[in-house]
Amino acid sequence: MLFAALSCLLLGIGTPSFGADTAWFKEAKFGLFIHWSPSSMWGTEIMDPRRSMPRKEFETAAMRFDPRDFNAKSWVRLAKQAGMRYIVFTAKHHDGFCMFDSALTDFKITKTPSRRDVLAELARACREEGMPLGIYYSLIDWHHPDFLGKDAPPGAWAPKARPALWPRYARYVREQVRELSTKYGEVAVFWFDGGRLSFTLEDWGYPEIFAMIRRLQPKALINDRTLLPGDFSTWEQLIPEPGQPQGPAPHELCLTIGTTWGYSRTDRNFKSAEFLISRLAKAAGRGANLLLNVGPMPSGRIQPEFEERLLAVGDWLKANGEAVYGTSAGPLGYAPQSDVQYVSTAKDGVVYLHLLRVPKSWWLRVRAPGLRVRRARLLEGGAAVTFWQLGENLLLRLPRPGSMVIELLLRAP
């Protein structure tokens, strides 16, 4: 943090605040991640040039992209049933394509047969629908040259490799960001990334960039994937275990449906709904949000696989969602039997227990030191939960088997 304070110094700026409110984000708890670029049409995530086809003939076949079925309108819909409270898009990956109109490449998607500038149709189909809409933008571009460099091999990026064309690349990004501050709308969210990869603050301009940010989208918040520590952390597939760096609070973590960030025609090990349930609860247990990947077809449809998830984890959260929107991180922590596994919440003199793996038998026993509960049911149904409380114990009987949520209704203190 002084590092970030003396740099905007250096650089003739203030310092960059990261005080923005965060009290929706904390309600919200769980978001829809979409990546979608013309790296659909190969059915792969990204098309890097490292790993990949040339980046010529990717960039020349991206201009073909034409996702005819695209339906912004659907996808916010569908986030709304599957209980989500906002949504991330990507704007550009590190391919470098933009999904929306910037007026600085002509490497985007109003310049293919579609015309279409889905994030604005995407933008103004949130705000139709009330679903605050934030940004992911790579700091990474394989296809701009001043990024690359010209003449320098794959992966060998500047400033390194060509430092004296970095500034212009720096300030491309300044001035996408801008176009993306002002041309969509309320931005709640922008979530970068790419941005610690062997830079310094001074390479990228991030304090200006912030500042701008700042002044433009005042109730943005700014992820933490750059140099400076951002307005909350990002967790990626997995939850860091207590210990373990956490990041800036509040926390998010960033989860996939299969593999796979972007479509993939080859991947089919899909996560089943239940698993996702799980991992929401976790979270939610640890005070985080999950911020759920899709990676559309490349006609712009979500793929069958991904609705059918979406939806029954909507349909989990119209009886559970109690248990998770508001919530902060419960007293309970993890089960420290092998045959048990659960978190717990917390909202308003209530402790959520989610119970996740199921005992073997019907009798639960969990430390609950300090918890002084009157009343326990499920939260689902509300049938009562016999319980006894024996000094840090609690021990409960439940009332039938398979995962749940109970309603732990403690007493004044």
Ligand code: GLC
Contents of the next structure:
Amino acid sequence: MLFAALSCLLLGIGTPSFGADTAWFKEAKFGLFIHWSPSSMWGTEIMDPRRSMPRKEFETAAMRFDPRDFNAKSWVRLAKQAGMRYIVFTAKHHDGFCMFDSALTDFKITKTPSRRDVLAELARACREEGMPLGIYYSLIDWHHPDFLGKDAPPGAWAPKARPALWPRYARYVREQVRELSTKYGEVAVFWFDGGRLSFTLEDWGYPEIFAMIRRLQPKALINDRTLLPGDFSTWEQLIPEPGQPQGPAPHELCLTIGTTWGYSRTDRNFKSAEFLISRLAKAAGRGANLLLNVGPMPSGRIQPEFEERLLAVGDWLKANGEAVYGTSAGPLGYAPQSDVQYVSTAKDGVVYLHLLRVPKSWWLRVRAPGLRVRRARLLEGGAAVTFWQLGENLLLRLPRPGSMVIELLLRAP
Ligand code: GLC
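Switching conditions: you have the form predicted alone, so give me the form predicted in complex with alpha-D-glucopyranose (GLC).
Zooming out: every chain and molecule, the one shown earlier first.
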């Protein structure tokens, strides 16, 4: 590693590449995030010892988790129908409950009446369907006594307060990551969370954990929520405005459909399918992926409101996927202000102009300096779109109202 870094420096080829090959990830553009644990039984956002529920009560009830309708295949098939190209699943969320058969704890799914190793079933279904599977692992753990400290009062969950316990917790994390790296087949992504709290690199033992992942799962990408640079950067709920910190590319925007990550019985604040499609297009317009989240119900089913929306995005992608998959950020100025109606993506000499909102007039003026358009047509249906190029402006006469993707074939440079 040191040798590689030194030779890169001497040869003047810049920083050595951090890790695994991100090509598939950059092409995939759209993935399914799944937040699931016994916390879904309460139908409120995940259990948190700082909130009202006593830890013991949560833990006793969690061991009665029995998701009888869980069917990994149907999840994976839904993701496929939605046009998603990878899945990231919470093997362990902040509540500390393991949705896999860890030998290091009894606070796990295989000790509940269901006895099923959910992660193993999901990994098998993904393998059968050719779907890359990523593993989310929270470095926060509201159950583990070495993280919280035994009898920790609410609010004292930061392990900094208990330095003596820290190496033991770091070991627990490392050994669980080892289990996840060896028992579930190929892992496409390690999606860590909670590791950017005010701890140090050494506290977490990240360098060792990363080195181990590289050895055991050389193709796995690691996200940026530790204190080391990752293979990709994560955005949460919002696409940063240009000028705001965004982390190095590639980027991934994770987004809830409702308000919460885990299942909520009361939340009805669902984003519409149109909104989700526009977020997918906006993310792609910035060269980023969208990791769209569902929180399955305690039964294991995905609620109908989520299913409907995923299928609607899938239908849109059937007609317009070419403008998303495998594209990079487009050349037509991306201005994320709310009054802007379009974003663009690009691939192989074609620019895709995504009109996200119905323009008031049927004429659209796009600033397109340096772009020489040969032909313009609707991606869906192929109807020609009349256009003029005047100086740096591209004028398009829209054939119909509504959102649409216009394919702009460019003249050879
Ligand atoms: C936030 C939430 C966490 C969730 C994560 C996903 O950090 O606190 O529960 O898993 O977002 O990005």
